[in-house]
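Here you get one chain, nothing else, as structure tokens; it is the form predicted on its own.
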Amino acid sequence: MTKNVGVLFVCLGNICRSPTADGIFRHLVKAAQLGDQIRTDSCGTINTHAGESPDSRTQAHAKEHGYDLSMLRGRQFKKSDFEEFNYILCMDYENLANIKALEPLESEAILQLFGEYCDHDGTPLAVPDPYYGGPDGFANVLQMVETGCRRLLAKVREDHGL
């Protein structure tokens, strides 16, 4: 059995689709009493709201849904990542090819689309970007990510006999 599996969740500035992730995805893992055992966090690919909350709209959304995402803060994707997480999960493919340039060779962390547990028809989706958008933007977001959350953690519950 594996502890300490480190699971982290890639937006571009770490204010809406990463924290509601890492939130919903944490929430999951303390309900599954994997709290030991799992650990999460999120990043952006940009530096601009770093040590800043979610958005108050993902917040909101988040905690009508019984998320509380007020205790995460911004901060940067950076290199020694790769080392530290077992999961680096992006939420689009921008995102993704961005984090893949830093990927050094002799990385062991699963690199992948956030989408690729969501729903979908066999197509690997992008988590759309709310920031500029409505609140059926959020909304919309939330229940993806929640689906995806959910068969995320059933994966590394499964990859690490947990």
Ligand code: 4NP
Given for the second form:
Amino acid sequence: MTKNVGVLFVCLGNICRSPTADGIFRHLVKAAQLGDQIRTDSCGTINTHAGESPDSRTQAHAKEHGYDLSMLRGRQFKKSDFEEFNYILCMDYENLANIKALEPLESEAILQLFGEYCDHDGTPLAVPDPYYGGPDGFANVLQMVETGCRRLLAKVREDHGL
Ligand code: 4NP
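In place of the form predicted on its own, the structure of the form predicted in complex with 4-nitrophenyl phosphate is requested.
Let us now look at the entire complex, which starts with that chain.
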């Protein structure tokens, strides 16, 4: 069976926030036995970390919670991603603005802030960039992303009858 639903997570560098979301979402998809239907990837708006493994702090926090990110490699967003993915989830408002600026008029991809699926009181929150901060930032990313990925998977399942 082809993996007919594509979900792409986007951040700036593709070594902290979006690989965390990619790894957690993959884990949830596998647990729901939907690995044959849903494909997941992540990327950055910049190419600085293309080909790199996720940041060691990101990997350590994820591992503590049972998520293995070691197989993931960084890449930059490309325009063809608009055709390849049904959902494009951006980690912050700057990522969203940068991707929106590349969006072809005919794109049918759902382009959103990932924070739509996190806890919020009306205005979706950005997932804060943890790269230049301490361990709390990484723990916060993990918590926000876990919540958001659960809700996102429920939405994808509902949208596609899975
Ligand atoms: P990410 O974090 O966007 O969550 O992967 C960052 C990683 C690298 C840089 C900035 C943010 N950087 O400037 O290299």
